[in-house]
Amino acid sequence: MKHVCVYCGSSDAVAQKYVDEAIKLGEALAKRGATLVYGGGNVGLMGKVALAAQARGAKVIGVIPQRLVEREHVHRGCDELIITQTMRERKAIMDEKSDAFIALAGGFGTLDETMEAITIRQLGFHQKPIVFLNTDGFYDLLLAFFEKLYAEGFAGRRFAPLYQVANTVEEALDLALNEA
């Protein structure tokens, strides 16, 4: 059974299209027999993807720092809940427990986690697939910035294969699970 880490936002003040995509992803993970590894929250897209995955029978592993337990309304119904002391410890555990990473829409935390996964893959610490689920072009500007990094010499174009971009949940899971 593959373990897929999903990075995504914890805000409830987002457009319905992002909520719908999180629910679709949770349901599709369960359908494919994958385990969800995620940030352990019960709000925003985090909560939606976890509840949808569990409702369809997927195992859910939540990893959340103690400091965020109250703030993010921790999902105590996780099959496995790991409470860490720091964000760095959280990211390390999520990385260790995962075979692949999918980035749904999200904020600074989602970007931080996804960029770290790309960076440690670039440095050879893992070869796990990393997929941006580009719902309605959400990541278009970030992907354009990556192109600027290549054009300006701050990153070699040879690093472009470190991540992939999907426009649908099914495509994201195909990329994540088939490469993992």
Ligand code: AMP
Second form
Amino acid sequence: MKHVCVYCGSSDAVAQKYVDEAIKLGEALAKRGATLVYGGGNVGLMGKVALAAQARGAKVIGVIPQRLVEREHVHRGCDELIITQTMRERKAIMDEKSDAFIALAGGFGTLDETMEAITIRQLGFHQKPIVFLNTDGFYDLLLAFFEKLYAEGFAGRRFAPLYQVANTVEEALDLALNEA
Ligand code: AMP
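Could you present the same protein in the form predicted in complex with this ligand, rather than the form predicted alone shown above?
What follows is the whole complex; the chain from before opens it.
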């Protein structure tokens, strides 16, 4: 069974379209028989994707540092809940347990996690799919900035295939699960 790690925002102050997409992703992931690996909280899109996935029968693995148990309203109903000491440990476990990564819309934390997945893939530590779910063009500016990295020589354009961009939930899962 494939384990899909979803990185996404912890903010609840976001437009409904992002919430809807998170729910859709959770449901679709469950429908495809995948297990969700995520940050273990009940806040923001994190909570939405996890509850939607579980409601449709997916197994959900939450990984959260002890310090954030309160702040991110840990989801005690996770099928597997791993409490770590540090943020780094959290990321490492999320990475280890996953076969693919999907970045839903999010803030600095989401960017940090997704960038790390890309950079360690760039260095050859893994070959797992990394997919930006570009809800309503959310990642357009970041993707344009990546073009600047290539144009100015800070990253080789050969690295562009390290990540993929999906415009819909189904497309994101096709790419993540290698079913495209
Ligand atoms: P955000 O996208 O900022 O709303 O954060 C999404 C999730 O990423 C939250 O669960 C944060 O706790 C988490 N996060 C933020 N920074 C880091 C980091 N350096 N390493 C691991 N997780 C992080």
